[in-house]
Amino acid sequence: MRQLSIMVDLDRCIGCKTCIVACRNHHNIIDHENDQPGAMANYIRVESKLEGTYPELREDSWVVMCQHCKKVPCAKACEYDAITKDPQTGIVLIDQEKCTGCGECIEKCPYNVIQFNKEDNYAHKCNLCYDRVIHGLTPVCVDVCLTDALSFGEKEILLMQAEARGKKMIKKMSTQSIIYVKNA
């Protein structure tokens, strides 16, 4: 199956969160007029890890969005068949019409990326910017990333590109369709 993917380069992600806000704007998951901090949905988040003791320190930052899993635990958990993996793209999509808001998928997602809209009672998440990628555009987060830490394409090709650039895949992080790489 063809799998569209985002590659996250840990040598370039600076944890600036530009991608988060751009994603929120594009997917209209914010009410600019009234939303308050701490109460907004987000399809992507920043994580980081500081290691060592002063002055020998290292720190990596990266982003986590829906991993468009191979075996799709969220879809398996959904009794209403609201979640499917698109065979053309490998994108995992939640059908809002079918979603009953039971929240089972949220429980089962190992990456904790599914958002819940309480008002209208449905689950939603990163769809790899389906609306854009089917028109040949890159996902918004990739487009705006401040440092070009993200790249988009078919997973197989991204892996080849990583290799050509001397990057190693971080196996622990990349069990699914979003890949994480770092200088070898």
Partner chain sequence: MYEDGWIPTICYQCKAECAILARVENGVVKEVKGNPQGRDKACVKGMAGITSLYSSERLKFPMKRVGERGSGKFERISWEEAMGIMEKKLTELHERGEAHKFTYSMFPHSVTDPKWRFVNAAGGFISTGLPHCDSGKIMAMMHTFGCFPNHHIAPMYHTVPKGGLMILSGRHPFGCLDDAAVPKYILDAKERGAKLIVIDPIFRPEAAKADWWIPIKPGGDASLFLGVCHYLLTNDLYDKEFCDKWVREGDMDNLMAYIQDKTPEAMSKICDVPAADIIKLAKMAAEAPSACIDAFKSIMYGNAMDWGHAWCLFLVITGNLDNPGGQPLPEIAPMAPVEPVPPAPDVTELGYHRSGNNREKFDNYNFFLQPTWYAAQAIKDGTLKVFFASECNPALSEMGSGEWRKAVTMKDDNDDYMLELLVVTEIMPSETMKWADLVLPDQTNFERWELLYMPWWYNFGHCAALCQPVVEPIGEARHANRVFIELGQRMFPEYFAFKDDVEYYDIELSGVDMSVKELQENGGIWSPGAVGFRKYEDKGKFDTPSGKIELEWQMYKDIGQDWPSPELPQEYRRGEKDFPFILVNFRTIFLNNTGAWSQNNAQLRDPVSGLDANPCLLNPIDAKKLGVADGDTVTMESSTGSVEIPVMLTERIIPGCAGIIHGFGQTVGKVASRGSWVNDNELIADAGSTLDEQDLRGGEAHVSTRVKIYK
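Having seen the form predicted together with its partner chain, could you now give me the structure of the form predicted on its own?
If you are looking for partners or other molecules, they are not here, because only the chain is given.
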């Protein structure tokens, strides 16, 4: 199976959240009239961590999204076969027509990235912009990244590119399709 992936360069991510805004707009997951800050649905979140001691402090930022896991715990939890891993791309997809809104997938997701639409009673999440990817485009978060911290492609090719640039994969953060790299 081909595995399409996003590579996050931790040396380049500045935590600007442009990816979040672009994702929300592309997937139309924000209710501009009613959503409040902190309660808005999102497929991507930005996390950060302070490193070092004063005055040599450094803040690392990175994006977290659906990891499109190899063993897909959310799909295993779904009794209605609403969640599948696309064999052509490795992207984990939720079929909203089959989703009953039981919430089991949300409980089983180790990354806390599955959203729930209460109004229409279904789970939804990042699908790596499947609608764009199948037409040869990149996910919108990658397109809008101001610092080129995000890149998209086949996992093995991304890893070769990272190595050529002197980057190493942060194994404790990286999973099946989201790869985090940093200067070696």
